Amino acid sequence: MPAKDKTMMDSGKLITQLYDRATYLIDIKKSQDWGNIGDILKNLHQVRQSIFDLDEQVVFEQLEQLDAQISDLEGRLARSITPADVVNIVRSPQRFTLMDVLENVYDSFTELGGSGDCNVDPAMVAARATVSRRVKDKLYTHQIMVIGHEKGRGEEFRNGGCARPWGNDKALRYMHTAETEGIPIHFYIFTPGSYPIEDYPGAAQQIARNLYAMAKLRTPMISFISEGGSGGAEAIGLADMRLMASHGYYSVISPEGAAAIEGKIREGHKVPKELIEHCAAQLRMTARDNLELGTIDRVVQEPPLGAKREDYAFFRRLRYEMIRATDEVVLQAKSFRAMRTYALKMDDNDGSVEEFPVGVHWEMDRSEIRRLLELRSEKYRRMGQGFGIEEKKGLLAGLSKAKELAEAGYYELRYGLIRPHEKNVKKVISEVSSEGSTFLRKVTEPVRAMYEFVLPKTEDVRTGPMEGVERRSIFIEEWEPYVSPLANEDRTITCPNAEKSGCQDLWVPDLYGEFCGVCPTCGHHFPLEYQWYLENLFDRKTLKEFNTHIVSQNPLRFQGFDARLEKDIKKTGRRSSIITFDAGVNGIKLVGAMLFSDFRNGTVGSAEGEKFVRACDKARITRRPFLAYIHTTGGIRINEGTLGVVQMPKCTMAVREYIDSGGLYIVVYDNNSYAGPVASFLGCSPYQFAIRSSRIGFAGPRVIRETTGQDVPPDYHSAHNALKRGHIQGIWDRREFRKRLYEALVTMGGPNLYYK
């Protein structure tokens, strides 16, 4: 090839590289007006058009000038990068993807569940991979299960990394495969969120199943976050160690979504760029922020403006960090680990070499796995602690702790030691009595037959039905029921089903008094305040609240949120959106948690998560059933960022441990129940019910419309459809709530409950 042709090819390649760098800056700033990037692009285009007309020296001089201008802009941007810029870095088409990781971090891999568009869900990839590392002259080879989101390069079938419910189900299937084979799992999170549809198995339900399984999955798990969007990230995010790219983001919601909510932007209207940038900063979604908040464990450094698909030095670094993280998780659970742990901590390898300071075998025995699960539980119990004010201090806090310890000791002695022996003694007596009665029956049967032949048996009327005698239901109480203040309005109201069902106009005092807010014609349930349930559902004078000293706060210093909290506290007289309490239902003691609408629309933050976890612990210690009644929940509180998001795995961990201890966990939904809580610690219950006319789902109609571009039917989130999809196990009438709950307490649950 002539020298001139070769030079032209090199200059053409250089122009392409400069174009990529310039468009990358535009991707980050979302504008050609920033700096002089628009002029640079025009000049590049002119050079490309005249490359064969200009002298080679002139071409290279112009390209060198443009290279210097782009480098100057890159340096300027790297010194002043904002949270909004970080979001745009992650979304750039030049960003590395999971397939880049598989090809450059691991020695080899085999994709499972199909590949490309011939896949169960192309947005979720599972692969059996091999990775090796050198320790002096010895080579260690490890088998790993890799599971993660694949955004692709604009392919429509990848759905931008938004996994559908069956994609998360595929992830769960291969988690169990890794558990069976005893190999670690590496999760890679590249998603703005899950695809919000309720088609079976349902977005919320499947995320909840994943979290429930991961809480006690018997194998080490490491997660790496590049783009972590709320529940979609948590579907594969509950790991023993959580790493994050230095230019990644992990958030409760996208900055655009937060801006639309905070600015009360109507659907179809454009969200101001300044408001988006403001919310991106307020949400504290960057790697540095999440490290300070304790929601991740370590940051993996990228190049100054983020890693692209050809940044091979970054892939070497990532390979080193993933292996090292797996080593640390395994060593924490091993008995003989001191020197190797010390060597890992002292290692200052930047990932540029292949050699490691120590060799660690990733196989684990039963005792090590048990320790692994204990450490995982402790890790998630600590997350988000300290961000809700606890008003008990000093001596009062000490007395409260002493009371908790004494209570735990008492119930362990009574139900953990004495009760099993008592049951065994009763069982032996019962077995002996049964054998004895059988033996006596054989001896006395001939005598009884002769006696009955001589003196025939007459019917005792006392054993027959008591005709004419009123049977008093055990559900009729001795006190006057609570009546809603809504019953004081002297007016009529029209049932929304009047046209279809022929319902008559309802007089408000009757509707909210005698009818309990239920239309007597069609059964439509009008909303009632949460106090109605507290007063009518439980035995009189048995309801006692606890953990009222844990108060919702503004841990991110979200602008304007303190005033909103104060307003809700003043309006409701309560200091969080959850009420935790002890109560009784026809003599059966239970522990309850209620999310209610009056305080921040029943959203969950750090304080609510901590109160829920402590309620789980109390139910487990006292061997009582645990009821979660959801008057309303609007999801995770966006003003608490990832401190709210981590309540999903944290509370699910507590629920899993309660259920594993033999507890009975019942969830009842009412009104509107959406998003994170439904996709985690509520949705993982084996017994979920809904009050008629309630709405349940992962995302509301507006979010679904904005995400998918499709409208959903008006009854898409109805309790009836939730029952058809298998989300819930039954629909309850409000007027029979107490009766249904009592039946569930008596007939469901195992023998570890105190009354069984």
Contents of the next structure:
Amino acid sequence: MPAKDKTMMDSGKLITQLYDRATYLIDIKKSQDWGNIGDILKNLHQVRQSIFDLDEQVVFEQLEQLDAQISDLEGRLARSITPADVVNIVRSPQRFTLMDVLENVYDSFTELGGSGDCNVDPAMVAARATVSRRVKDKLYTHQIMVIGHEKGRGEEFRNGGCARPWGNDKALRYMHTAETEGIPIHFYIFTPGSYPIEDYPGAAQQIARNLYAMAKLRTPMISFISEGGSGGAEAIGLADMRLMASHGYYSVISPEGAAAIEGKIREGHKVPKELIEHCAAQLRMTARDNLELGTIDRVVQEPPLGAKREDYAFFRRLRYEMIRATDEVVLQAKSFRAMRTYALKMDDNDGSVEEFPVGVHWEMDRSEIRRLLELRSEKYRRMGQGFGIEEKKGLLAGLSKAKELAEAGYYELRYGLIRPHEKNVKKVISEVSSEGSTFLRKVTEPVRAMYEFVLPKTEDVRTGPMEGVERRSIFIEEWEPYVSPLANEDRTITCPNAEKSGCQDLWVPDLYGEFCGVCPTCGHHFPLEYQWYLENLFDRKTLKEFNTHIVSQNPLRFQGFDARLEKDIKKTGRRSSIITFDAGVNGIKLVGAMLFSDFRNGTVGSAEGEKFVRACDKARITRRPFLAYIHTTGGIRINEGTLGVVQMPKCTMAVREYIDSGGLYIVVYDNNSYAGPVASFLGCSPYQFAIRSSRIGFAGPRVIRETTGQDVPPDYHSAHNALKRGHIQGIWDRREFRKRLYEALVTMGGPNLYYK
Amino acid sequence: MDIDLNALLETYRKNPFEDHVLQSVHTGIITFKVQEDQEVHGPEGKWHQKPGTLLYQLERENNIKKIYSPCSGTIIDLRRDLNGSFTEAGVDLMSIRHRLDKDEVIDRILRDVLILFTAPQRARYLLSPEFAVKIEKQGQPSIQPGDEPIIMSLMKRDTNLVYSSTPGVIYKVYFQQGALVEEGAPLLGICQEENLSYIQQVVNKIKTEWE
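The form predicted together with its partner chain is what I want next, because the block you gave corresponds to the form predicted alone; please supply it.
Every chain and every other molecule in the complex is listed next, the one we just looked at coming first.
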């Protein structure tokens, strides 16, 4: 090739590189007005146009000048990078994607569940990969399952990394494969959020299933977050160690979404840029913020303006960090000594990312896996803890602790020690008596008759599932029923189904009194306040609230949120959106948790999560069924950022441990139940029911319209459709709630109502 | 040719409107929310989930009921004198002069000129397999008295419906297969064979010329 052509080619390449750097800056700042980037771009364009007309020397001089100008701007931006800039870096088309990671971090990989657009869900990629490490002159190769979101390189079918429900289902399938094969899993989170559709298996329900499985998945898991969009991120985010890219974001909601809510922007209207930037800063979504909040474990350093596709040094760093994280997770479960030795050797490694001072085998035996699961549980239970707990002091604290210990001891003795023996004895007696019953009946019958004459059987609803129902009517109540204050109004109201079902106008005192807020013609359920349920659902004087000292706070110091909290506290007389309590239903003791609408629309933050976990633990210790009645939940509280998001894995972990230990967990949805809680600790229940006319889903119609560009039918989230999709197991009438709950408890609990 | 389609079309051309008289849905104190000659719109959205223009409020027993426009058009004959007064049910309150679009004109004309085979009762209706195949292959198959073009499905029992009118061709099928059809609603529109090309011409003319 002639020398002149070669230099022309080089200058051409240089222009392209400068062009990419300039457009990257524009991508980050979302404007050509920042700095003099617009002029630089214009000049670059001119040089490109006149490259063959100008002298070679002149071209290079001009390019050098432009290079210096761009470098100056890059330096300036790197020094003053804002959270909004970080969001734009993550969304830039030049940013690395999962495919780049697979190609550059791992030695080889085979995609599973399809490849490219021929795929179950191209937004979710699963691959078996190998990764090797060099220890001195020896090479060790490890098998890995890689699961993550692929945003694509401009491919429409990747859906921008928004996994559909069946994509998350695919991820779960390969998580189980890794568990079976005993290989670690590396998760890569590159998602702005889950695709909010309810088609089977349903966005929320599938995320909940993933979280439920991951809580106790018997293999080490490491996750790396580049773009962590709320529930979509959590679907593959519950890992033993969570790493995060230094220029990534992990948030409860996109800054645009938060801005639309905060600014009460109407659908279709433009959200002001300043408000988006303000919300991005308020949400504390950057890597440093998340590290401070304890929602991630470590930050993987990127180049000053974020890693791009060709940043091979970054991929070497990422490879090193992923291997190191896996080593640490495995060693922590193996032994403290091994972990300490490893840490010391790594410290002596002089920051090299090429070579490891020591090789670690990632295979784990049963006891190590048990330890791994314990550590995972501790890790998530600790997350978001310490916000809003008003600790009791002095004698009161001591008494409270002593009571807790005594209670735990009593229930452990009663159900942990005596109950299994009692069961075994009963089993043996039943087996012996059935075998020899014919022979022994003649002998035992007179004795039994005598025994029953002297000691007649007592009425006990807990002796069998249906016996209680036959003997005792639950309709006969011994107290005056609570009537909603809504009934104190002299007016009529129109049923929303009046046109379709021909419902007559309803007189309010009748509707909210005798009819319990239910239209007698079509059965439409009008919303009722949460107090109605507390008064009418449980046995008289059995309801005892606990953990009222855990209160909602403003841990992120979200501007203006303190005043809103104060207002809600004043309005409701309560200090969080959840009520946890002990109660009885027709003699059956249970532990309950109720999210209600009057306080921050039933959203879940650190305090609510902590109260839920403690209620779950109380149900586990006291061996009682656990009822989650959701009067309304609007999702995770956005004002608590990722501290709210981590309540999803945290509460799911508690639920999983409760169910695994033999508990009966029933969820009943009412009014509106959406987003995070449904996609985690509620959606994972095997027994989910809904009160008629309620709505259940992942995202509301507006979010669906804005995300998918498609409208949804007005009844898209109705309980009826949720039942058709298999998300819930039944629809209950409010007037029969108590009866249905009792039936559910005795049917599903059976003789093992107070533990299996 | 006993149908003067041109004359029919001319009547629609002269007066391309349809007046919908709105009556009070029940008793109550009425408050109008529209003015005479005001343009209103009907329900919108794929499922008609967005209500039309708010026409009036009717208050009874402190219950304010909002009544929305069922179709688009212009408000005429507004009974402004009733505003703020107690009104009985079924009183004419206003009319909406709705301008017919070309599909509506075609539909109205076809209903006038075709022989309509209507649903004898509220049930689900299906095309008989024989006619379903014919329609798929021929588009507009002929039909003779005695033919059984439709199956009525009610309470899981299927009954064949016999066509007994003039011979012709099936010009239009008005129902969706297996959908619930109200009593008296048209199922098939049958056209006499000799009128077919003429009707087709008129329909095409409306499609191209109607504004």
